[in-house]
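Shown here is one chain on its own, the form predicted on its own, set out as structure tokens.
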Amino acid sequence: MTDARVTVHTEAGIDRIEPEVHGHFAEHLGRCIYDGIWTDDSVDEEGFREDVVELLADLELPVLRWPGGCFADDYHWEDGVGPREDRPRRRNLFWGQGREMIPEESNAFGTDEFLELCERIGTEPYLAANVGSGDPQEAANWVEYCNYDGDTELADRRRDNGREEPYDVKYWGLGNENWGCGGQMSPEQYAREYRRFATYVGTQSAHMLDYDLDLIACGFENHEWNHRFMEEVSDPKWGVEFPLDHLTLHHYYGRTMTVSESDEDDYDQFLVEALEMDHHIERLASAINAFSTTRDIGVIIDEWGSWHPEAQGGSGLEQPGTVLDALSAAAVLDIFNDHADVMTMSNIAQTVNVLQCLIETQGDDAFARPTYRVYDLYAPHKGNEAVTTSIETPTREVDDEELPLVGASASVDDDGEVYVTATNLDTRASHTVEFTVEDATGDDIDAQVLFEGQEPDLEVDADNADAFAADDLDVSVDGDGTVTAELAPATVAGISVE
């Protein structure tokens, strides 16, 4: 018996789903870079882990943020360029390397290595400049080193380091968590620092470069902070239009719940926390619209995902990859689709080995985690027009909140094909869902499902990783094109409809 209904309003467009909404994040932390992406012991003469590179390339990442995170606000880019044997070994003030979290940075992996990685996997780089302990000159020099094609010392240094052509890095974050590890700044203080940095970085747009850079400011989950930042950074006393293209915040959830030690009530609470993303996007967009417009300044969530208690300094911030975590990622990606009119990017934390990573390495093995499978299933949405969905679903009361047990989002490609993703957020029971796509005949249906028959706390390892791949989903289609599917507990579905 049907107990949930999803209606896809194909003529009610929201906006284009920017591919960058499926972005990722890599920080010099634990085993993310060293032993994750890069290793001196690799058979690749350049040091990259080819198994990881291949997995990343297969996923077609649209954008990758680096080098942090808190690491970025004590990172000086010139330490990581030039001959590796000449690079200084520095402190890693906020984190450390390996599971032992040794608070040192070899600088073996720096700007040129990262940008080569981006080219190998076909992704846009997003660099986070040091505002906390750096200065505008350092940030402007980094842009010049990466992007200028003229005859200056920094452009020539890049050439001497083996890169003739500019990298044309478009996305530049000016600071990271400047309310915390990035300097413990008030919103007004950060707004003034942001403008100062943006003056020296942004002036290179259309002057030294023949294109505009995208400048990104870092906001906060405390939305009063964002309002005060926007008020100060947009104050007309500054005399010129403020150079701000995107405002971001970070949202982690699950900080008090170890999946393997939890029950179904805990799972419900965890998913409610994940769905708070909807609220944060709306509040961040509201802060922008109070002083400008989200047509001019986009919303970015450039750190997000599950962060469980076992992910601590003593473990290199590693935690098991579970079905439940992947389910939460699907629910959040549906939220991003529904906010395609304001969302310009997101970056899940982190790419390899750390937190809710997509890829894990164990010795010589590298394998996809369940969250990787979700990104693969959701890939057809990238670049499509998001459209409105109406959802009738049973709910469950969780403290003072209501958990919707079925969620969904939909998009339409240039050829009119509709792609619907749906989540059964109920970890206890199946739900039979009717999907009605307006103006669709249902003549050509392709449906897949993730995690059917797998427990929410099932963890991935090198031996069982392939078991998390998508399977065909049985559906029925009636005369008016309505698709009906039974979604098993804690599953994610992707359905193409023409």
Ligand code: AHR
Contents of the next structure:
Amino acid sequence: MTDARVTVHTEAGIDRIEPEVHGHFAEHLGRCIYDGIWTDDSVDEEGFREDVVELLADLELPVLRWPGGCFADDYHWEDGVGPREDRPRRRNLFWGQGREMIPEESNAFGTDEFLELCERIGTEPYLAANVGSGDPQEAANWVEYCNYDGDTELADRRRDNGREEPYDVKYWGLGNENWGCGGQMSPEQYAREYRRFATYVGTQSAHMLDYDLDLIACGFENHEWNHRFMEEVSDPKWGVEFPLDHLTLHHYYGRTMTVSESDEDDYDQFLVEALEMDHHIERLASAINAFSTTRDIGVIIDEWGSWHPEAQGGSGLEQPGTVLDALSAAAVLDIFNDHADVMTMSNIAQTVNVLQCLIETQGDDAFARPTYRVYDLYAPHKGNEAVTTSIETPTREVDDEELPLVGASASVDDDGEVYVTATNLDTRASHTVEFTVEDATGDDIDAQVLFEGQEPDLEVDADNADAFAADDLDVSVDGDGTVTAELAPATVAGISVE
Ligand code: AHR
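Form predicted on its own already given; the form predicted together with this ligand follows:
To see the whole picture, the full complex is given below, headed by that same chain.
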């Protein structure tokens, strides 16, 4: 019996789903870079992990954030350029400890290696500049090294290091979590620092480049902090207009829940926490709107995902990749679609081996985690027009909250083809869902499903990774184009409808 209904209002457009909303984040933390993307942290060894590069290229990620995270505000980019054997080995305050608690960074993987990776996998780089312990000159110099085509020492240094053409890096973050690891600043203090950095990075670049950079400020899950930041940064007393293109925050969930030791009530709680993303986007957008009347400032969530107790500092923030985590990612991507009018980017944490990574390496093996499959299934949304959905769904009480058991979002491509994604967030029972796509004939339907028959706590490894690939989903189609499907517990569906 049908117990949930999704109606897709194809004429009620929200906005374009920026492809960057499917972005990623790679930090010098644990085995994300060394042993994940780059073979080894030794400066004598050279090379990308080709197996990982291939998986990344297949995923067609639109944007990749680097080098942190907290790492970024203790990182000095000049340490990571030039001949590898001359690069200084540094202690790192935050995350260098991933392998055997070594708080050291070899700098074997630096700016040119990262930007080469981005070119090889066809992704836009997003560099996070050091505000906490760096200065505006260092940040502006990094832009010049990467992007300037003139005759300066920094542009020549890039050429000497093997790169003739500028990289044209567009996205520049000015600081990371400056309310915490990035300098313990008050919102007013960060607002002033932000303006100082934006002046040097933005104004200098305006004279050097024939295109604008996108400058990104880092906010907080505490929305009073964001409000105060926006108030101070936009205060007319400063007089001069300065670049601020996006404001970001980080949302992690599942901090107290080890998936393998949890039951269905815990799963519900976890999913409720993941769905709080909706609230954070709304609150961040409202802080922006309260003070920005004259320009567009986009919402970015540049770190997000599950963070379970197994992911401790000493473990290099590694945790198992499960169906449950992947399910939460699908629910969050649906939320992003519904906020296409404000969302300009997101970056799940992190790309390889760390937290809710998409790719895991075990010795010589590299394989896709269940969350990778979700990104694959959701890929058709990228660049489409998000459209409004109405959802009638059973819910479950979880403490003081309601967990909607069925979720969905939809988008339309340039040819009018509609793509609907849906989640059954109920880890206990199946739900039969009726999808009505306004104006569709239902003549051409393609439906796929992830995780059917798999337990929420099922963990991926090198041997079972292929079992998480999408299967065909059985659907029935009525004469009026209504599609009905039974979604098994903890599954994700992708349905294209003409
Ligand atoms: O992604 C791990 C860490 O989480 C990042 O370094 C930091 O920005 C956040 O607190």
